[in-house]
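Presented below, as C-alpha cells, is a lone chain in the form predicted alone.
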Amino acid sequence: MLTALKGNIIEALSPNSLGLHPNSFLVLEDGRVAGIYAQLPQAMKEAQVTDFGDALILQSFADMHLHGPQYEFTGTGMDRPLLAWLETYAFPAEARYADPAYARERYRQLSRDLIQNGTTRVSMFSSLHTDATLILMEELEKAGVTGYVGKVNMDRNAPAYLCETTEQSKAETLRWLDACRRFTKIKPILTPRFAPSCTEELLAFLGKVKAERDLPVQSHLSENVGEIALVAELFPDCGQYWQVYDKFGLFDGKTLMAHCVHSDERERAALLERGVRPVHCASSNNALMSGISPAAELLREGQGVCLGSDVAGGTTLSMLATMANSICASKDRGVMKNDPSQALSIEAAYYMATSAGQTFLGAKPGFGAGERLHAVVLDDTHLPMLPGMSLRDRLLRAVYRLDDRHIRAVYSEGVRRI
C-alpha cells in the first residue's frame, strides 16, 4: 500500500549536511521509506497522502545513553557530583525495581513519555532486578520504541542492597539473554555498569558471552577525574580506561561508551580504531560537574558520536532539548579554549540525535530508502516566519523553542503511535 506524508522534510544525512526538502512528499510502501519527492511521480498518484501543511517532518530520535530506573527522579539531586550522586539517588531508586508490579508502572509511563517525546530508539540501561529489564524491553515494544536494553552488571563497589555476587550477576545474566528470545524490536545489550562495578572476574565472563553470542556493549567511559582514578586504582595492569574494557573483548565496532569527555588522544584514537561509538551527554555531565565532552572534536576526528539523554544525570526525556544543551556546552567549550571549532552545528546535533543512532542499530541513515519509517512531526507555525527564513533556520530554532507540546504525529517502525 502506498501513503504519503507531505510537509516540509528535514533528514540528517552526515555530521556536516542536511538533505533539506520543502513542501515535499515522503512516500512510503507498506510503511517502508519509498524516496523523497517534490511532486508524486505518476506511478505513485494513488498515494494515500496525510498533509501536515507547513509542518516540520524530521527524523525522531535515538536516545543511546539513559537510564530507565532513574527516569522517576529525573531533575533530582543536581548538587551532587556524580559518585556522591549516585549513592545518594540513583542507588535507592534502583532498588525499588527488585519489585516487579513497581517496575511495571514506572516503565510503562517512561516508553509512552519516550513516543510522546519523538523518540522511537534507544540504547537504555536497565538496573540489575532480571525480571524487571524484560519488564522495561515489554513496555518499550508495546509503546512502538525499538534498539537496545541491557540489565545492569555489577558485583562491587555498590551498596549492599544493590549488589549481585559475581555467580548471582552470571547467573541473571543467562537466564535474561535466554528469556529476550521473544523480544522483536528490542534486544539485549550487555551492560557492565562502569569498569569500577565489575571484578575482573566478571568482565571476563561478560567478554565470553560477547563472543559467543556476538552481542552488542554499553557501558561508561572517562566520565569524570574521579572515575578514572578509581580506575586506575581498580586495574594498575591498564594504563587507561579503555583499556579495560579492551582487555576483556568488550571494546568494538558494537560497543556504546558513554561521555568520553576525558579522553585523551591515546583513547581517541583507540575509540576511532575500534569502531566505538561514543555517546554524548551534554546535559548530565553538565549537571554532574563532569566537564564537557569535546564532541566536534571527536566527529572530526571521524568518530561515530551519537547522543544521549543519559536521564537521570541529565534533566529531560526531550531530545529537542539535549540537541539544544549540547550546541551550548559545544559553545561554552570554544569560548575556554578560545577555539570557536568546539562549537557543535545544527547539521551535527542534528545527525547525533538521529542517522548516528539509527546507524548504530542498523539502519541508513536519513530517512534512507527501504527503511521502515521513524519520524517526527513539528509544528512551528505558530512562531513568526520570518522573511526568507530557510528550513535550516526554522530547524535551529524548533531546536531551542519547541518541545512535546508541539508534536503533531510520531511514526515507528512505519506505524503511526501519536
Second form
Protein chains: 2
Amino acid sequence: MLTALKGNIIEALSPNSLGLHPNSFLVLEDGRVAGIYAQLPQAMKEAQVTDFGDALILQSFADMHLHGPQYEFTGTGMDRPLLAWLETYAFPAEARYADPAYARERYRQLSRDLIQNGTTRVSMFSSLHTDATLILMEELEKAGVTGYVGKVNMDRNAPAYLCETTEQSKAETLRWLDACRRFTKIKPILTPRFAPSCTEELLAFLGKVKAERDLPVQSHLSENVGEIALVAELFPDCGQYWQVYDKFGLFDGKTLMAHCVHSDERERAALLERGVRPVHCASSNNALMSGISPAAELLREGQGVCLGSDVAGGTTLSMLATMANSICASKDRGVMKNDPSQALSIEAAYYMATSAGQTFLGAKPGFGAGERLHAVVLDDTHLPMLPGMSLRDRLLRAVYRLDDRHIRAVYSEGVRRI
Amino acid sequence: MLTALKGNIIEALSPNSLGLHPNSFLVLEDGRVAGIYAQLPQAMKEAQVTDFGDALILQSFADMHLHGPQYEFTGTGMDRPLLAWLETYAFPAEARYADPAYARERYRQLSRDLIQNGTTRVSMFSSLHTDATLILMEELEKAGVTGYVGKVNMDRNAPAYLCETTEQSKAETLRWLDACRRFTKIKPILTPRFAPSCTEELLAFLGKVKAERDLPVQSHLSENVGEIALVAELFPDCGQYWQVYDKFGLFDGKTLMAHCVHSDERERAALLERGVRPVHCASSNNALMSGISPAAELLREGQGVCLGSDVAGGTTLSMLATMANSICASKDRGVMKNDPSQALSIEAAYYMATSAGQTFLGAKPGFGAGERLHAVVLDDTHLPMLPGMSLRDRLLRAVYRLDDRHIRAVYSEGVRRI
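Next up, the form predicted together with a further copy of the same chain. The previous block was the form predicted alone.
Below is the whole assembly, all chains and molecules, this chain first.
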C-alpha cells in the first residue's frame, strides 16, 4: 500500500547539513520510507497523498535522556541547590511510583504528552520500581513512543525509602528483564542511576548481565564538579569517572552517557574511541547550574552527541524548546569564552534532536529508505513568510516560536498518532 | 462601584521580596486598587467578586524595550552576525512601515498579541515613520496597552532607504509630538535609535526638545563591544558611551537605556547617580551574542533594572518566557564565572518584569493603592500541586511552563481586556 506526505521536507543528514526538499513527496510503502521526490514518479502515481500544504515535515524527535517519574514536577524548585532539589522533589516524587495505580495515571499522561510534542523515540530512566517500570513501558508502547526504558538501579547513597539492597536490585533487574519480553517497540536498557549510587558488586552484576544479554546501558557522566569529586572518593582505583563504568564493562558503543559537561580531553578521547554517546541536556545543566557543555566542540571531534530534555532537571518536555535551549546555552558559552565557534547551528541542534538518537536506536539517519516513518508536521503558516526566507530559516524560526499547538501530525513506526 | 478579584495574589514588592496573598481579595473601587484582604471587610461586602479559584493573580507585564516594526520577523535569522541581520531583516522590515495600511494591519496584530500575552505596559521603538508611529500608538491604545512609544530618529549610519536628513528628522519629530496630544494612555518618548545613528546636531535638538517639553528618552547603551568602539570613534570628545547622551541632556531619571551589558564601573555609577534605568534584554543579548548582562549585580547596586523582550533581537514577545530567559542567562553567567550570586531569583525576574517598568511609568510598585488595575490571571491548575508547594514555587514554575494559553484574564487601566 503506497501513501505519501506532501510538504516541505527537512532531513537531518549530519551535524553540518540539512536535506531540504521544498514542496516534495515523502512516499511510503506500508508505512516504510520508499523515497523523497519532487514529483511523484510514474510507478507511484496511485499513492494516497496527504497534502500538508506549506507546512514543514520534519523527522520526529528523539529525547535520549529524561526521568519518567520526575515529569510531574517539571519546572518546580529550579532555584534550589542540587542536593536540596533531589531531597525535596526528585526522590519523594520517585518514591510515589511504588503505587502501580499512581504510576499508571501519571505515565499515561507522560506518554500522551510526548506524542503531543512530537517525541516518538526516547531513552528514559524509570524509578527503581519494577512494576511501575513495566507500566511505563506499556503506556509508552500504547501511545506510540518507541526506544528504551530502564529500571533504575541504586543500592547506596540514596534515601532509605528509595534504596534497594544489592540482592533486591539484582533480583528485580532479572525479573524486570524477563517481563520485558512482551514489548516490541520499547526495549530494556540497563540503568545504574550513576556511579555513586551503585556498589561495585551491583555494577559488576550489571556488566555481566549486559555481556550475557547484549543489552544497552545508560547512565550519567561528569555532570557537575561535586559529583566528579564524589566518584573519585568512592572509586579510588579509577583514575577518571568514565573508568568506573569501563571497569565493569558498561562503556561501549551501546552506551548513552548523559551530560559529559566536564569531560576533559582524556575522557572525551575514551568516549570517542568506545563510541559511547554523550547526551547533551542544556536545560537541566542551566537550571541546576551544572556547567555549559562544549557541545559544538564534541560534535566537531566526531562524538555522536544526542539531545535530552532531562525532565525534570530540565524545564520542558518539548524538544523544540530543548533545541532552542541548546543553541542558547552554546551562545552563552561562546560569548563568555569569546569564541563564536562554540555556538551550535540549527543543523547541529536538529541533528542532535533526531538522527543522533535514531541511529543509536538502530535506524538510519534522516528519512532513511526502508525505515518505518517517524515524522512530525509543523505548521508555521500563521507566521509571515518574509521575502527570500529559506526552509532553513523557517526551521530555525520554528525552534524559537512553535510549540505543540503547531504540530499538525505525528507519525511513529509508520502509524499516524496525531 | 466596588468589585474584587479572588485568587492567589502575588505582588513584586522589591527585587528581593514578593507580596504573597493566598486565596485573597483584590478589591477595586471604580477599577482602582482599594486594597488586598484575606477576607472581605464588612464595608466591602457588597463588592462584585470575580472568583478565579486557585489561579495566580499577578501584576501584568511591562515590556520596557521592543521594536514594533520588527515583531513580524521574530525568531528569524538569529544565527546571522548583527550587521547581516540588520541588513537582511531589521532594516527592510522597518522600511515597509512607510505604508500606513501595512502598518495598520501589523500593529493591530502586535497590539492584540501583547494583550494576549499579558503585557499591558510598554516602552516601544517605532520606525522613523511619523504616520506609522501614530498608527502604532492608536492601535496600542485601542487594545489597552499603555506606556510610551517613540518615533525613531536616525540621520546617519543607516541604509539610504531608511535614513532621514537632519532637517526631516527634526521637523517630523515636532509634527509627531504635536499629533500625539490626542492620546491619553500612550505617550511619546524621544528615541534617538542609538548614538551612532544620530549626528550631534540631531542629538542637540532632541536634548533641547526634551528640556522644553519635559519628555522621557529611550535609547541603546553598551550593547556590544563593536558598538562601543564605534561610539568612541564617532564621538572622540566623549570619554565613555553614556557621556554622548549626557552631553546632549539625554541622560536622567526619565531615561531608559536598553542593554548596558558592557557598562563598566564608571558607566554604572553614572547610571545610578542619574537614575537612568537599564533595560535588561536577555533573549536578544543571547541570540545576537552581545554578551551576558550582570543583571543581578546591577540590581544589588540599586539600579532600577527593567526587563525588555527586545523583539526582534529577542526571540519572544512573551514576558513569561523573557523572565525565564533572564534567569537562564544569569545562571550561565554564574557558572562561567563560578559565582552563583550572578543567578537572578524569581523575585528579581518578576520585579524587573512588572514593578520596575510601572514605576518608570509613574505608578506605584505592586498593586499600589489608588492605581488603576493592571493584572494578569495565570491558570496553573492543570499542573500537579505538590506537597508543600508554595505560591513562590508556583510563580517560578509558571515562568518555565506557562504561556498565553494559560492566561485567563488581563486587566489594563482597570478594564478587563481578556
